[in-house]
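Only one chain is given next, in structure tokens, and it is the form predicted on its own.
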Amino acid sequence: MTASAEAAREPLLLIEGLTTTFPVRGGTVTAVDGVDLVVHEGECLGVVGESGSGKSVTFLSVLGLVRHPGRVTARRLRFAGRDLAALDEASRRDLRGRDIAITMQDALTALNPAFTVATQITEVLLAHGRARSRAEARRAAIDIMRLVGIPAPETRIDDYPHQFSGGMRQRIMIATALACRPKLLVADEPTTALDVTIQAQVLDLIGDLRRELGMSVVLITHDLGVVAENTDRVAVFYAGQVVEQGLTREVIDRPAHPYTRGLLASMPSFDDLDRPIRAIPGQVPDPARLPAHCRFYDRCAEARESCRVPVDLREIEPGRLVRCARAGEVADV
């Protein structure tokens, strides 16, 4: 098989084995351990967990932007064919924004508020030459900005971060980070701090953009409806390790591992508002005294003494994963 023929085989994002430490006085925090992921080409991942799940933290290091101290190790990472680990910086530089963009969780804090928004859309476009000149930049940055929109595109261009609402500054981090039209965008938290209205018209932008430019798209979020409504698979998250990975609608329905039907417990429900809202109890065990058994045993309802052992990732259907030891004796609880 040709090198390209066995590209067009692999999804477009491959994650095998990644764990990502810090050193912290006393030892050292696993913020992601382990974990095994891949995004084909025009899907949707929904990443879920509670914050400090390793959700963010999982694809920062996949862009290489986890900084000293930190620690990133992989068996594999491949993007789109291509040896991510094997990059020098400038590549992995180039790759950024080009091929992989990525929105952050506040728009008023991820963009720059010393510069007006031509500057920041334009210097995407001439950093990773998809302009020859600013003339042609800007006019990118205009078409992109009517692609998610903005308004008067032509006049506010010209605007501060400040003089947009809240709901315009997420679409002007979306167009900056489409600016290249990237293969894959990670969406972290998009709809932070916005009200349920606003909320809905960023995330049906999302899935108009990846529809229309064909891409694919992360979407990282602690909302499990979010995720039914948007994604096409789910990873779930738990303490630096994904726990339940499946077709979305098939987790939702089926939940097989007990933190996620401890999520989906835990939600309101519209079709029955009688029905009680269970917080799952306990608390996520400390990153740098993880235990060496499963990690939700401690909070798990279900437990058992044989859970008291260490947990991989299995796969107990086609293309549903569940880390845990019960999982085909409890998945119809």
Given for the second form:
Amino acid sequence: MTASAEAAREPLLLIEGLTTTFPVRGGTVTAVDGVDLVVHEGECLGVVGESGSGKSVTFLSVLGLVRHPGRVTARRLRFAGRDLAALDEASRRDLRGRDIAITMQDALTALNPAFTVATQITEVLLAHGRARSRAEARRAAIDIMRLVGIPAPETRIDDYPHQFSGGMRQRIMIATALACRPKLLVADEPTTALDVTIQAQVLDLIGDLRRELGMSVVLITHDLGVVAENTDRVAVFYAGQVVEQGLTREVIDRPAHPYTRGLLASMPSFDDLDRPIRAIPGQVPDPARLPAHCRFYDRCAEARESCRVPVDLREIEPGRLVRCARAGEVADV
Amino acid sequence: MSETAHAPLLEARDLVKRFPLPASFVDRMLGRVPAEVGAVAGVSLAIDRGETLGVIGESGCGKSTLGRVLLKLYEATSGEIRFEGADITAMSEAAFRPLRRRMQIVFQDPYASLNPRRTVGEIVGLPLRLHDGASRREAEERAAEFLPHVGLSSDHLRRYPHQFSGGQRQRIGIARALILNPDFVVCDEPVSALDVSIQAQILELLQQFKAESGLTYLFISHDLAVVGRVSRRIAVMYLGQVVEIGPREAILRAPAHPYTRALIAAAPRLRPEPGVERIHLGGDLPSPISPPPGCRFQTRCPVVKQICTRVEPVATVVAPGHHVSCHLHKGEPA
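Let me have the form predicted in complex with the partner chain next, following on from the form predicted on its own.
Once more the chain from above appears, this time first in line as the rest of the complex follows.
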């Protein structure tokens, strides 16, 4: 996309220079460091990275869910044309759950075990003024449960979370998130705790709902296979930064960052069972002691002395961003 | 060559493991028999020396319980386990002890399976003290020598598990399982808790040990690609039973059981394969407390027939070494 076209149509979510830090004994942990991301209307953005890469904290920060003493700063943070940073807590709260909703990885801990599903879904509807009475909220809740594929929602709505199976519980959480028909759904590892057949059902469901309701989805996951099958664009996180971004198909077929290539090479391939898997040596750097230069330097097979400099995310092709000093030079190895 | 040389290293016949559910007060008053969970419901399989048998299946299918029963960490309810031809099912703990050191396990969760109050030296050295009667010092020295084999260094000896990352902890767990130089190791989801790039490191390490010392693995995982990478043969479990077993190419490329087909179709792929369509399984896994009569998969099977609701299918040979328990397939019983 050219700069002028982008300006003409502002993305639904615009994140620029987002940084989230947490004070720890003897220093600061930078969980998210200068992240730039956009989510367009109606698209599904995959956010992939390993544990501790900052992918979840990025979106918790956007939603204002990072608690004290965590500190969130951003150059620009805009949602649907509004400046998120300028909103007071009440307006932010209003936005959250109504226009931006989030589903957490573990439905069993994210849902309140002491309340029925009916209470938890109707609460969202009533809090955001999407229903005028309890009866109306209950009817809407039953509709949304039916939408996410829960059998016999009229009776199951009075059950408690523990009375549902893992897959059904995940659907309940998605139902809670979708109750107000948000413009953006942030699905944080929605299927990690689920078995593969149930995972496929839940991902298909999110895809169907996205098309039906015309919402945007951010799919946070550690699984590149899930990204490949379900997203339009992808952002690859490493040690608190976005290291590569682009159309999912292109990033997977022609990864430009050595880390993305390493991730792909370390996955066993279904198509070629005997293809040797190549592990990425070493470990993610300690977030309290991040190097000033490229964060992948110590693990990178393609690193040169010239890589020992701070590296910015730069556009190598329209819409394709890479944080590698040697990008372009080594892109087609 | 003697008879036993041809025998598989490990063999299970009609293995059953049931766990009683805690009885309620009313049940006890009325003298009712408590309900039971049939975690493993009649599994027969054989593992040859030096091979890796992969076991796939979803949570609750009994794959972990199977691994533990095979190692006699749980006592089998019925059935038979043979190790090098010898029946170990009812062997006393004392008689089994010399074999115990030859049969080890690597656990899934590197956080929960290491004692946080013990140093790495103590954890890795403990099997030597238990089985070889090594002294504390001797155990620690041999642990120090062994650590480099799992990619750790002897400098790590005095550290505690919390000072290590997940991948390093799994290396500690592997060192503990392999320091006795066992013949048979159950790997129970050894990489599931790890990040992708670290997974590959651990898989490499396990493969390397196998190449060096001719280990035999039972490799339990829910990840088909991982199992396909490391196994020669694969067993597919559903609700306590092996529904299909065969060479990995047969299982992954030409699956015969509708459940295996659904599993394979559901696995996310980097490049969409033409012709592979998602098979939607209705519903969830039925309760292992009261499995349906007939075929256990009937409640979710997309091609269920009348007979499936009444008659339990038996294992049938679809190709040499490829057995499936499904009424769709007619053939010689396995």
